[in-house]
Each structure stands twice: as C-alpha cells, then as structure tokens.
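Take a look at this single chain, the form predicted alone, given in structure tokens.
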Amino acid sequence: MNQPLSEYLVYLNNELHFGPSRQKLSQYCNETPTYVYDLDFIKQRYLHLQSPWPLAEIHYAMKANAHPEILRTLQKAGAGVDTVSGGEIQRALENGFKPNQVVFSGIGKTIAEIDYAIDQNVEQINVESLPELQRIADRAKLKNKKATVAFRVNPNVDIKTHPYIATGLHENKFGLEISAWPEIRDILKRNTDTLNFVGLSMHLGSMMLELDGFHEALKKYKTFFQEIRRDGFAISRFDIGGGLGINYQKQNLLEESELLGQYVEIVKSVTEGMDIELQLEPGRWIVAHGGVLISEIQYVKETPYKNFLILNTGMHHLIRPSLYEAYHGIYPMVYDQARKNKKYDVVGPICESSDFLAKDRYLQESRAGEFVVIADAGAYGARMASDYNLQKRPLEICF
C-alpha cells in the first residue's frame, strides 16, 4: 500500500512513514513508548508562521514542548521564547536563547522565579494580577534594578474552545480586567524607579479554529492600548499571544495555512497605523504535527459489549484525550489490506477508567505485539507526562 494519510503521514510499501523526509517509523519501535519528532518539519512550520510578518517578534510557547533539540532548532531559526516558570527560563537560556529573547508569562510566579527573571534581565515579564505587579516592583527595588513589564489583558471574550483551555473570560484565572487600569496606573506611578512598563499582552486560550472572538477581543485590546497611550504611557509592545488551532482530525495543512492567512489579515487590519512592536506566542501550531507517539499493543480484549486495544501507553504519556476528550489519529504501524476494520476503544495500562486514547475508533483488526502510531502528538504530550502508577516515562527521539 502506498497511500497518504496526510501530507506528513503516509504508508509506503504498507509501512508508516513520517514527515517530509518520509522517515520509516518502524525503526523507532521500542518496548518503551516513544515520541518521535521531525526537527526539519518543526522548523518549516515556524518559518511558515513567521513569513507573513517578518518584523514581528515570535516567542515560541515552550510549554507546548521544551525538548532541548526542538528549542535549539527554533532558536537557530530566529525564534524567541515564551516561558511560564523559572525552570523554563533556565532551560531556554541553556539552549541558546539570550535573555532579550525571553518573555516570562504565567499566573503564579514565585519570589524566587521573579528574582531569577530580574537577575537574568529577561525581555519582559507579563503580569497577571495587581499583587504580582507589586511583588515585581518590590523585588526590583531590593535589587536596585528596573523590571520590564507588560500586562496581560483579560477581555472577557469567548473563542469557542474547550473550557479547560479557554483563558480570556472573567471566570478564568488569567490576566487583568480592563477595569483594573486605575489601580495598575497607581502602582506604576508609585514605582517609576523599578518598573519599566512597555506594553500589553493578550492570550484567549488554545485551539482557535474560528476567529470571530479573536477579532472582537483584538479590537477591545486596541482600544485599551490607545487609552493607556492617551494617559501618558508611551507603550509600544502589542503582544497578541498564541492559540491558533490545528485540525487534529483532517490533518490538512492547506486549510491551516488558510486559517493563518485569515488570522494575519485580522491582525493587520486592527493594528494598521498603530506604530507598535508586534509580538506573538505560538506553540501548538509549530510543533503539534511534528511529533508522533509509538506504542505497542499488549492485549486485544474482546467482550460482548466492547473491544479494547490495551496499549503500553496511556494518559500518563498523553493526557489530552482524558483531560479534554481531544482527538488524535491512531494508525497501525503496518497496514494489512487483508484485515477488516473493527471498532475499538484504545486504552492504556493506568488504573483509571479515564485512561483512554480513543473511543469507538475503527482500526484494522489488531493483534498483541503490533505497534500503533498516535499522530499529532508533538504539543502537550511528553511535557505533560507523569510516572503515575510508577510507569516509565516515554522516550523522546529527534531526527
């Protein structure tokens, strides 16, 4: 069989190959579940995202995947990095990023993390609350330094995504309400010697596949930005965050490119003539398609009610299906045209009923000892893995 499942997964001679270079995935089969990443493909995705706005600062959201080789690949391609912990800042610096390429975001920054960010002179700290702003001012004063800050705005706009990955509503814990500006201004005016206020940041959540909500929020964001300028603050950085979605079911790169085009046009139309430094914080769009997870079938369990493929991977390695009911394509490593399709729940070894990777999925009749490939696992896969039940963590391989 020579048949493409997508532009980056294809059966050649009945075996699954991955990425533009058509790497034969069976060479990575292992008794331990294994993530495999295509670095060239990830670089191509970054350059494709970057090409419409060459003057923008693109800070890769490394929470999506902080593998050192992926970080080094993106740094060499020209990316900056968006971090959400002291550990992420440290890993970014260890893998080639300069402090002026690092943005520090995150809702719960500790004193130690803020101290580290100030000491390293990171490009900016995105502030999420009034107490955090005051903490940054106090820590900078103790160090006789000035911290560069931007404020994350919560515009109270729904982008029609899963509630667990929506971050731009008032019910969410993220960001500062526009109505908090008088209090923000007071803190800034009391701390002019320690706070360098440079701009605003916005992040509405993940997996935006329709952009009406984004457009609405961006217009609110622009109005607030201009209000702050009229109030005497010469801010310039306009950070529109990340969140642009991908299609896990269709795996159609052309459609995603068209969505990117719509996204670009919205941003350009709203920001035209504003004299700003545009910043972006994409993660999933760059790395999700660039990784797969390979797993071995341990048992085929057939009951009068359900058929199960029990794998040696599960929610402890890829939690997205359990957490968000997220879809991932699952494919046999070797395709056998003589076998019929059968409906399975694809599940893992963890002692939780929520440990599943797919439900009611039609796959070719499968056998213990065979391998399957879980697609589009490059984002929020290995980084969210755990050793629950004292299971081994997955391997990670780059090519």
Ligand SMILES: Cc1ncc(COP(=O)(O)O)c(C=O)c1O
Given for the second form:
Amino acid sequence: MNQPLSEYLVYLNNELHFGPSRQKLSQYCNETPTYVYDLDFIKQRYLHLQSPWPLAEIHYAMKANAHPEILRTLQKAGAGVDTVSGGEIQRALENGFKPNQVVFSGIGKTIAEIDYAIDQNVEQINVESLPELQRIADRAKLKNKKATVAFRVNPNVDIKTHPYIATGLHENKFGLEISAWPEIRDILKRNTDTLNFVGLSMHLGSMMLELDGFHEALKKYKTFFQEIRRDGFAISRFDIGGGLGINYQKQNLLEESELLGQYVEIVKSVTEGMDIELQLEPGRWIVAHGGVLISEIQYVKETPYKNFLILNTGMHHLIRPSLYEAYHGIYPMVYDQARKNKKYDVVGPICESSDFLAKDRYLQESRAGEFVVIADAGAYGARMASDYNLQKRPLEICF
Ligand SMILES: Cc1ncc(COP(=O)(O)O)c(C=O)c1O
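Given the form predicted alone above, produce the structure of the same protein in the form predicted together with the ligand.
Now the full complex is given, and it begins with the chain already shown.
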C-alpha cells in the first residue's frame, strides 16, 4: 500500500514512514521501546506558529519535551523557553538559551530554585501566589538584586478541556486571583528595591480546541492590565501562555492552522492599541506531531470477551491515555492487505488496569514480534515516563 494516514505518516510500499522527509520507521525498531523525533518537522511547526507575530516572544514550554536536541533546534530557530523548575532552567541554559530568553513559571518554586533564577538573571519569574511573591522579594534582598516578575492571573474561565489539564478556574491551584490586586500592590510598594514588576501572564490549560473561553479570559486580562497601569505601574509584558490544542484523532494539520488563525485573530483584536510586548508559551503544538513511539507486540491474547495486544510499552512510557483518557493513533509498522481488521485493547506490561494505550481499537490482525507505531507522541510522552515496575525507560532518537 502507498497511502497517507496524514501529512506526516505515510505507508510507502506497505511500510510506515514518518515526517515530511518520509523516514522509514522500521530502521528504529529496537528491543526497548523507542521515541523517534523529527527535528526539522518540529522546527517547521515552531516557525509556522511564530510567523503570524514576528514581534512576539515565543517561550517554548519545555515540559512538553526537554530532549536536548529539540531544545537546541528551537533555540537556533529563535525561540525562548518557559521553564517550571530549577532543573529545566539548568537544562535550557546548557542547551544554548541565554538567561534573558528564560521565563520561570510554576506554583511550587523552592528557595533554591528562586535563588538560582535570580542568580542567573532569568528574563522573568511568573509568580503564582502572594507568599511566593514575598519569598522572591526576600531572596532578592539578601542578594542585593532586583528580580523581574510578572503575575500569573487566574481568570476563572472554562476552556472545555479535560479537568486534569484545565488550570484557569477558581478551583485550580494556579495563578493569582484578580481580587488579590490590593495585596499584590502592597507587596510591590514595600519592595520597590527588589521587585521589578513587568507584566501579567496567563495559562488557562492545555488542549484548547475551541477558543470562546480563551477570548473571554483575554478580555478580563486586558481590563486588569489597564487597571494596573492606571494604578501607576508601567507594565508592558502580556504573556498569554500556551494551550493551543492539536488534533490527535484526525491528524489534520490544515484544521490546526485554521484554529491557529482564529487564535491569532482573537489575540490581535483584544490587544490592538495596547502597546504591549506579547509573549507566548506553547508546548504541545510545537512538538506533539514531531514524535512517535515504536513498540514491539509481546503477546496477542484473545479471550471470549476481549482481544488484547500486549506491548512492551504502556503507561510507564506514555501516560496520557491512562491519565487523561487521551487518544493516540496506533498503526502497524508493516501493512498487510491480506489481513482483516480486528478490535483490540492495546495494553502495556504494567500491573495496573489503567495501563492501556487504546481501547476497542480496530487494527489489522496482529502477531507477537511485530511492531506498532504510536503517533503524535512528541509532547508529554518521554518527559513523563518512569521506570515503574522497574521497567526500562524508553530510548529517544532524533533525526
Ligand atoms: C505555565 C504553562 N505554560 C505553558 C504550558 C504549555 O501548554 P501546552 O503544551 O498545552 O501548549 C503549560 C503546560 O502545562 C504550562 O503549565
């Protein structure tokens, strides 16, 4: 068969090929499950996202995938980086990012991490609570330095995503309430020698596929931004976070471009005339399509109730299906026209019933020893992997 499954997964002579350069995936079959990343594809995704706003700063959210080669590729392409731990800051600096390209987010920054960020002079610390703000001021005072801060605001808006990846509602642990402004202002006024307040940040959650909530949040955020300016703070940075969704099921890049177009229109219409420096923190949109996970079928177990494909990968390498009931396309490495399709639960070796990659999925009749390819695994895959059950961690290979 010569047939495209999507723009970036294609059967050529019955073998699965990946990426715009059509790499034959069977060359990456290993005994250990293997993530394969297409660096050029990832760079193209970044450039595509970046092109509508040449003046914005795009801080790639490296939690999605912190592979050093991916970081170096994006840094060379012009990206900055959004980090959420001292470890991420360190890895970003080791891979070419300059301190003034690093934003430090996250709700649980320790003293050691704040000290490190201040010592390294990172571009901006996105603050998520009043005690954190006070801690940053105190640490900067000890060092006789000024820390550059922006506030992550929680606008209490529903973006209609899985509850575990929604972050912009009152019930979520993220961000400062707009109503906390009087207390924030007091801390700022008491600490003018240590805090350099530059703007607001927001991140509503991940996998936004419809943008009404985003639009509503942006308008609230603009009103708050203007109120702060009226209070005499000359802020300029407007960090709209990440969260733009991708299409795991349809794998349709054109539809994603259209969604990006709507996103750009909304941001431009809300921010027009505001005289701001726009910042973004996308993760998934840049890297998800650029990675696949390759795994070997260990057993085909058929019972009167279910058919199972038991792989040597599972929730310990790709936890998204177990954690968020997320969908990933799964395809045989080699297509065999003579075989019928059969319904399978595709599961891993881990001793948990939540260890599955797909349920009731139709795949060609499969055999032990054959390989399958799990698509769109470039974001929140390897980075969330563990060695649970003392299984081997996955390999990661870039081309
Ligand atoms: C603060 C922050 N910014 C950006 C992102 C990136 O989100 P996404 O990968 O959905 O673009 C995240 C993800 O959780 C985040 O927590």
